[in-house]
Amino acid sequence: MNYKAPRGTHDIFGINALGLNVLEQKARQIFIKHGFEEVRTPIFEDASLFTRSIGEATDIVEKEMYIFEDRKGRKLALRPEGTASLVRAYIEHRLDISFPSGKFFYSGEMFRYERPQAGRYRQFYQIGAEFYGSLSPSADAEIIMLVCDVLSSMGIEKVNVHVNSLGCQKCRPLFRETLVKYFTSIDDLCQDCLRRLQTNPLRLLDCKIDSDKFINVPKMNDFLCDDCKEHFNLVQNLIRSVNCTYIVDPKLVRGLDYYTRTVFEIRSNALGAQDALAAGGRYDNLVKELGGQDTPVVGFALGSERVLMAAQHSGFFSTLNKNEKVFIAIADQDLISEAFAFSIKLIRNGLKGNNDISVFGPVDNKSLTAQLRFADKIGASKTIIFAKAELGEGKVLVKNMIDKTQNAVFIGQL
């Protein structure tokens, strides 16, 4: 039987694995500069954590969660997103006391059962950051700039920053009521819209099927209370102050119920219809709803696969530094011990003037010709050959695999 990766999953190797590592490293460096601390959470949690935080009427909970029972009948779920787990950890371990700055970041695999598309998988990677304990619009602006800095570090400069405000518990109910009246007057809504009209009417604004029918749809900005309006205006002033261009998008909503006030999405010009790279916003009520103290939060998550696709379009992959490959060969089989000891020393200390190397070999029971063919196959730039005559003089043969020239070099010079 020929086994294949399950539908919606993918193996990451070669340049893509290198790109993912670079993305995670660059994001970590930027987060740390902003004072964020790393938190790693389990990939599965009590299923009710997600149904309660994300919202039972959301697509994620209704259609996309991987839920299973363990041997004691406890209902668990693979995490579909990172925020709920981080909030749970924040409450459980009183991170507000251990880390009073309230800045945290995470990375890792998430799981959603949805139709695979370009850059969208059922097991996928996310990187996110969250700022706890601040109601200030400056926290919103910092999170938005944090995303822009991570994308810029990957060579992604041409992006569109979309922002909106979803209001608060004081002003959103009237907007929701007005939306329901508006959408009820429209004929032939799709099945998703009819369902959402009863459970989550704000999500109709995000519909890709019926959006052309929504002419003169009510805008949340017209219903914002004074506090929410002032907050949103200050967020815009702050991101303008650092020359961040943006679009106020009244149709921008988030698919999770916990969002309040600021929401944003950053899209790439290079990816066509599936163009969202990162998204986030405020969720000021979530910590309290999950049993913690009344704590405001603003955060974001980016899709690593999508970001890597955009980075590839920008030519970033061509700039990735690959280690120089060096192969250790033996012309005489009984020199395997000397060659092996040298290879380990080379791995630990590098070549003189170059520590960015990958070392292959030595291998026994292969002719020197076969070893050199393998060195070519793996793309080695040079092969260091142990031969009895040269080794007796404290030398090895160094073969340039590009121009095929070869010289005897004292081992100490390497």
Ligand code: ATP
Contents of the next structure:
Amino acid sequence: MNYKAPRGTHDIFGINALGLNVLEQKARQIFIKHGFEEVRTPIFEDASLFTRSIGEATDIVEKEMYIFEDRKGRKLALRPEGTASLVRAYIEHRLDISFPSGKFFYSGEMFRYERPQAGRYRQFYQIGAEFYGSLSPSADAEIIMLVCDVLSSMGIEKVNVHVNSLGCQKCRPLFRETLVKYFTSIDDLCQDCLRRLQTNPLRLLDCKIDSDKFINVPKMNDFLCDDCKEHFNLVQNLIRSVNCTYIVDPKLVRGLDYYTRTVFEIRSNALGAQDALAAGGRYDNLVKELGGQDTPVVGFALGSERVLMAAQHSGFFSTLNKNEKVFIAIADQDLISEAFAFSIKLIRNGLKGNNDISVFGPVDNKSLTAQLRFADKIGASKTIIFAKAELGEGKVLVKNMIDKTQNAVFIGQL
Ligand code: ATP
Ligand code: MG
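Now show me the form predicted together with adenosine-5'-triphosphate; what you just gave was the form predicted on its own.
Everything in the complex follows now, all chains and molecules, and the chain you saw is the first one.
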């Protein structure tokens, strides 16, 4: 039986594993500068947490969740996104009372039963952050700039920042009603649109099949109440003031129900159909809806695999430093313990003060030629050879694997 990774999942190794690590580190450094603290939540939660927060009539809840029962018949789901879990933790630990203006970030695997394609997987990584307790447009602007900074730290400069406002409970109902009237007047809508027209009419705006038919479609901007209008204008003024180029995109809606006011998405021209690197916005009612104090939140999530694809495209991977590889060889079999002790010392102290090295060997029962071949194969830049004659004088042979020159050097000088 030949096993393969389950459909829609992938193994991350080599340069991609290094890239993912660098992305997570850079994001963490930027989060900390902005005063965000890390939260790690479980990979599974009560399924109803997601149904309740994300919304029954969303793609995620309708068809993408991995739901299972545990041995006691509890209905659990692998997390499809990070916000619901974070809000659950925020309320459970009563941070809504002790830490109402908390700033938190997370990173980890998410699970969605989607049709796999480039940039779309069933298990994928997200990094996200949530800023609790601020109604101020500066919180929205800070989140947008934070994402741009994370992308820029990965060498991704050419992005399209799309922003929109979805209004609030006061002004959205009339827009929704007007939209339903508008869409009802349009012939031959696709199956998805027909279904969503009843449950989630805003989603029709970003339908890839029907969008060409929507001429003169009503715009939320024309329906925003004065407060929402002012908020949206201020968000734009703030991001403009730090030279962020953006597009107001009236068709931008989010797949999750909990958004209010600002929504945004950051797209890359370098990617194909799945061009959204990150998305987010404000959700002022979610904490209260899940049983906490009335606490506004603004946040985002980025798709790590897509960010890595864009980073690779911009040439960032070639700047990733890999440690210099050093191989420890033995010319005489009975020197294995001296060579082993030396390799551990090298790992602990570095080679001539250089700690960015990776040490391989020693191995026994192999000819010196075979050991040198192996050193070449792993890309070692140096091989340090333990041989009886030299060791008698306190020396080892240092072979440069690139130009193949070799010198006897006192061990103490390494
Ligand atoms: P899309 O429109 O691409 O399906 P979405 O609206 O479902 O995205 P969000 O739930 O807002 O996306 O997730 C934020 C980010 O996570 C996306 O912008 C994308 O980069 C990434 N992402 C979402 N779904 C997947 C997936 N199945 N595989 C890989 N990355 C994903
Ligand atoms: Mg999706």
